[in-house]
Every structure is written in structure tokens, then in C-alpha cells.
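First, one chain by itself: the form predicted on its own, in C-alpha cells.
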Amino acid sequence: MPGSVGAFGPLEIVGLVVVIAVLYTIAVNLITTWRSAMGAGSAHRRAMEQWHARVEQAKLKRAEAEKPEEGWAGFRKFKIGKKIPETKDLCSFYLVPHDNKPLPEFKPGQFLTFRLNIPGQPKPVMRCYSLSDAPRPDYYRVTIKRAPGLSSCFFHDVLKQGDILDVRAPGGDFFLDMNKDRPVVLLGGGIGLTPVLSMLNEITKRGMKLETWFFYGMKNGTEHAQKKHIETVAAANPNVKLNICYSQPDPAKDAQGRDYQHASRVTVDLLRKLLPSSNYDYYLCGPPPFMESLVTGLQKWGVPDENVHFEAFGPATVKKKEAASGAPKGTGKVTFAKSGKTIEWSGKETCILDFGEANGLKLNCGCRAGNCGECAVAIQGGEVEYGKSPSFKCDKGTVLTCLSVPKGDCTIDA
């Protein structure tokens, strides 16, 4: 009906179709543009994610490249960065890597092995010295006591700041397991302070609240190394129970309560008096009488062998423990091939090194405790066995005479 609402003529219908077509085209273009934009955004995001992944991978590679090695093969060059006297007979040497590369961490209580080119000696001298500080990224520290012999006098009298030394990576089976939370008793006698001081420094450096009893014994104040440092550490850490023992305090210079706590040696009787119980892990290092009395006393107190840990640089400090653990006695004849001697094993000596020396032979030796490898010789026939596992790992077909005894007839290249 003409003039009625809702009626469309041909022109109106054509116009409506054109409008719909235009709107459809616009919608299609918008959708296409949106999809392209979204695709571009996704591509951009993927590109950014890949870029970030490459950056993180590069960071990891760089960190891995800069990460210190777990150790090193053979010997590495170190420079004496500082030489600091501690007491009349003690001196600390701060060793920095000559190549300026980061240092691998060590386990507190371990030692370094040095190859020393001492003037007048036909070949390098091998010696082991305990690390006396917690692991640090830029230096190692050893504290050495002057004693009769070549190596310690060479360190004290000849070596100076800036000198270069050949050093083997940290090693040794005497160390504090930092993953355990069992309370500990650290006992050092004289220069035996060094490995237990390393343990104490690591415990406090980490901020651990581990119950720690620290015993350090010496004659008097003239031998008291690291006095201020140890006092400062104990004052700042309530979990550290400090017990300094002077066996012969100087009345004119040493004051009990200020310089030391006990006018006695470090003994098991003192431990039994002070400790709440025997239920601790014990770490000890010191001269032979110190070691033997403590190991024997702790055994009598009922402390299990697995809770008594010690460092030994010399046969006198290990005999007691070897005897307690049923070390092999040895049997048979030992042929020293180079010396042209075959000798029936006596059973009196604890190792082939002592046996050879008792029979007039000159054998290579260093630490005499299985740590440095200087006494290693080729075994040409037969077998040997060890009373304790050596820290130094021998090549196949090589044995350490300082810890081994013959297991029947054997021949060694010595």
C-alpha cells in the first residue's frame, strides 16, 4: 500500500543491499586486520621469548665458564699474596692463584700439598699443610709452624711475598660435613689449630647455629695464634663455646678469664667436666701425645669410633687408631728391587716405609700419612694392603709405602 510504513520499493532494496555489502566488506577487512595484528603480536611475543631464552642461556654459559673447577690436575701456580707472622714460630701465608682465575671451594679441614724447590736439594720436596681459613673465592691460607727440617724453615726464612709456589688441589678425608646438623667438638693442640680453625670459620661464616665447642691448647700466650680473631668469633656467636687451655701460663703476662679459660692441657677429663654428654662429633688435630691421649680417652668414654675424626701428618698420630681398627699386620718377604735386598717382614713396623728405614734403606717420603704421594712406588710383584685408605689416589700398579704392609711376598721398585 502506497505511503505505508515498512514497504520498500526497488530503489530502496538496492540501496539496502549496497549498504549491507559495504558493511560486510568493512567487517571482513577489520577481522583480517585484527587477525594479522594478532598474528604479528604472537610472532613478536615468540621472538621476544626466544630472545630472552638466548640471553638466559648466554648467562648460564658465562656463569659456567666462570665457575671454579672442583680441583685441578697436577700442580697449579700460586703467588704468596701476604706473609703474616702469628706468633714467634707461626706464620700465615695467603696464596692467590697466579692465573687470577676463581678458586674452587674446599671442605673445611682439608690440606694443600706443596712441591718445594729448596736450594741444595737434589729434587723437589713434597709437604702437606692444612688450610687454616674457611673457603674464600680469592685466596687460600695456610699457617705453618717453624720446626726442625727443610720445608717449614724454607717457608719462614726464604719465601717472601710475591714468590711463586706449585700447589696441588685441596684434598684429604678429614673435614667437617657442612650438611650435617649434629653438634661438634673441635679440638686443636698447637699447630693442630689450623684445620679446626677452618671448620670454626666456616660454621660462623655461614651463620650456622650449630652447637660448637672449641678447645685450643698451647703452652702459654706466646703460642696463642689468632687470639683476637677467635675471641671475636666466639663473642659474636653464642652457639660457640670457647675453651682456651694454657698448660704453663706465664703469671706475669697471662690472665685466666682474659687470655685463657683453663690452666691445663686439653684432656678428656676436661671434656667430661664441661660437656653435657658425650653425644657429639669430635674433630681433633695436634701433636702425637695430644692425639693419642684424646683418641684413647674418647674410646674409654664410650664415644663410637665413627664419631671421632682426626688429622694425622705422621705415623705417631695414626698408630693408635689403626690398632683400634684392626689394621693388617703384614706377612711375607719384601724385595726392594733397586736396593737389591729381600727382607723377611718383622711385624714390628706399621708400614713398608718404616720397615725399609729400619733396615737401612733410604726411601722417598713426605707427609708419612698417605696424603702427598711422595712415597709412591711401583709394585712389581705380589700384593700389599692398607691399614687406612690413603687420601692420595695412586695410579694403577703403584702403592704408598707409608700406609701399606705386605700381603705375602711382594716386590717394590725401591
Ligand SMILES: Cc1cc2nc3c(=O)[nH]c(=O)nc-3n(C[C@H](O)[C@H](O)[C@H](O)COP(=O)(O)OP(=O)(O)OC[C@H]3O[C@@H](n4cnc5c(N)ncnc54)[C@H](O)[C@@H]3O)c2cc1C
The other form holds:
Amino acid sequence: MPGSVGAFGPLEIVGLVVVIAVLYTIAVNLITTWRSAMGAGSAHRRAMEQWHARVEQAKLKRAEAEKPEEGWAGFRKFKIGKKIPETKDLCSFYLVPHDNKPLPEFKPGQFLTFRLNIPGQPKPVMRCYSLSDAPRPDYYRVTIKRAPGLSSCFFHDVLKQGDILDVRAPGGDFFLDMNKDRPVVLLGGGIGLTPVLSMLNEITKRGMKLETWFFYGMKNGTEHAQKKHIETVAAANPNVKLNICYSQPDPAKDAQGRDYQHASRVTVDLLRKLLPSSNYDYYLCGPPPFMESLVTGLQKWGVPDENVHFEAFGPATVKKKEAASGAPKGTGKVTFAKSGKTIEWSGKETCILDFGEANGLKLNCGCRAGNCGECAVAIQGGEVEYGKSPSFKCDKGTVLTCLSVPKGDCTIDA
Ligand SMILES: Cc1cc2nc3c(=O)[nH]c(=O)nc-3n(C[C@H](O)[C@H](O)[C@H](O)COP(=O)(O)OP(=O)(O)OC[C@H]3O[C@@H](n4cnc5c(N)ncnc54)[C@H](O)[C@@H]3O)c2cc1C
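Moving from the form predicted on its own, what structure would you give for the form predicted in complex with the named molecule?
Complete assembly follows, chain above in first position.
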């Protein structure tokens, strides 16, 4: 074709160039718009992320500010909100903070220390009681057995709803580690139910699927505390294996299968029969024979010491375990500075408190298990040593006479 370049004429080429230019401009504009939109989008996203982060930080700060303090120093006033009989000899006390401020959480298994002004007593009486329920925001609960003695009778016979008590913050090293995911065996004998019930309640309150064997031993139905509650908890949580042991069931009132599972004490033989293996963490609390037979039996069964956790409510069990674990025997002379007596350590007693009392001295004491701090005295010279480290943390320069023995000659302010 004349005047054409290949298939296109000059006009067509100009038109094509114009079309390409227009298309190019449109494409460039589109890309620019898309890029800036994307840029704006990511800027917006970044801004949103920063905003969310700030909101989260503010939330955390607020939660932190609202979180109850970790315990409290000294004593805090609590009102008895409710006093509920559990059995003939057991009574539960629901304690609410008198200042209405939030309650700090505790670890299931820990105890409270009470300073009681008991009429007729020359000075306040100090006693520890385990928390018997899971941590709750509005109350602490203790369950007390009539011993009979000063404090338990005061709680049972004198104290009533509305009374005010001085209470030290929850403490103690015997508690269930809620971060561990190991199956547990909880064993309570008599009033030793209290700390292990707190553990059971916390496991089930949290909806944990942790394999939990619960053994509770007592004489018969007359001593069976929290029966309905424990049965309900076990029925609602298939991971809880309930084993109630009556050592002397009353054939007229107690029915095996309905009220209890085993007509025996809680023993290691029973554990060996029921548990698929010994590979559990064991938490136990109960009277001295219960503790001694179970701790020794578990050792014999090959359960490592670090998997056996126990709480003693009194001194007898502690002494036995300490002696068994090769606690220091003590040596030297003890000078009781206030009493003006220096006495050669006999080696017969397992702590300075018993040693002083055996030699006619009257020394301050409370729980006799290293928990309440009532027997703390200043050490003026020399050193003492402990078989078991006390859960009460002493100030520098003071020692607990209920768990310590002299490490050579020493002088204490007592
Ligand atoms: C960490 C820890 C946790 C504890 N948790 C609990 C708990 O949850 N529940 C609970 O109930 N206890 C618990 N205890 C035990 C509690 O602290 C007291 O030891 C117990 O209540 C006895 O104190 P008391 O003042 O009544 O007896 P005390 O006056 O100290 O007398 C001690 C013992 O002497 C005998 N006795 C004293 N007076 C008489 C008398 N007039 N007639 C006959 N015998 C007498 C009794 O056997 C009595 O138990 C716990 C102890 C510790 C160390």
C-alpha cells in the first residue's frame, strides 16, 4: 500500500502511540494510587496495632493496680462472716477482711496464723490453721477441730459470727504447684483433710483435667466432713478418683459403696493396690501415725523424697521425720541470757525449745513446727542449725527455738 509503513500508516502509528501513552499514564496512576492506598493501609494498620498495644498495656496496668497485694505485713483484721459446724468436732470459719479490701490469693495447702486474745491468758496465743477451701476473692476459710486446748476451744466455744480476729497473711511451703502438670495423690487423715481439700477444690475450680487421686481417712461417718461437697466434686470431675476410708465403720449407719469405699485406714498397701504406678506427686497431712506410716511406706515403695510433700499440724510428726532424715543432733552449751542459765546440750532433745523446757525454763512458743514465728529469739553469740528449714522467715539475727539445735556454744536472748 502506497505511503504505509509495514501494515500501519503514519496516522495509525501516531494513534497507537497516543493510546499507549494514555494506557501507560492510566497504569502509572493506578499503580501510584494503589501504592499510596497500600501505604495508607499499612500506616493505618500500624496505628491500629499501636493503639491496641496501648489499650492492652493500659488494661495490664489497671489489672496490676487492682490486683490484691501479695499478702500483708504483720496482722490484718478479719471478721468471722460465718461459723458452720461440719461434724461433731469440726467447725468451719469463713473470714472476711474487715477493711473490705481485696484478698490476696494463696497457694492451695497454705495456712493462716492467728493471734488470739484468749481471756485468762497472760499474752496472746498464736496458732496456725490451714486454709480449707480454694482461693476465693471474698473470703478465707479455716476448719478447726476441737483438740481440746486453748485455741481450738476458743474458736469452738467462744468465737461467733461478727467477731474480729488478727490474722497473718497466708504462708507455708506445703502447697500444690499449680504450674506442674503431674498427676497427684492427695491424702488427708482426720483434720489433715484441710490443706488437701483446698488443693482438690482448686484443681476442680480451675477445671483442670489433672489425674487426681483423693484419699480421706477417718474413723467413721461421724467424722466425715464436707461429705456432700466432696462427692459432688468427684461426680462432676472424672479425673478425680475418690477413695474414702473408714477405719471403724458403724454397721448401723455407714454403708460401704455409699458412704465410704474402703473399710481400712489409708495405707501404702491400699495405694499399691489402686494406683497404676507409684509415679505421682503425693501431698499428705494427718495425725502422726498416718504421716509416719505413709511417708515411710512411700519411701519403701521407691517414691523419691522430692515427690512426697507433707504438712505436720504438730511437733511430734516433724521430729520423727527430721530424726529419720538425719537432722543435726546439736552440740555445745546453750546460754539463755534472760534466764541467766548456761546448760550443756544433752543430745536428748531435738530442739532448743524442748531443751529449755526440759531444764525448767518457760520459753515463748506457738505451733512448734517452724510456722508461726512465736518462738523467735535474738541470737547474741554462736550459731544454731536447722534440720528442716522453717517456713516462717526470721529477721536477721533471730532464730526459731522450735526447730533449731546449737552448733557449738551459743547465747540466745531468752
Ligand atoms: C501449719 C499448721 C496448720 C494447721 N492446720 C490446722 C487445721 O486446719 N485445723 C486444725 O484443727 N488444726 C490445725 N493445726 C493445729 C492447730 O494449730 C493447733 O495446734 C490445734 O488447734 C491445737 O491447739 P490448741 O490451742 O487448741 O491446743 P493447745 O492448748 O496447744 O494444746 C495442745 C494439745 O494438748 C492437749 N490439751 C491441751 N489442753 C487440754 C485439756 N484441757 N484437756 C485435754 N487435753 C488438752 C490436747 O491434745 C491439745 O491438742 C495446724 C497446725 C499447723 C502447724
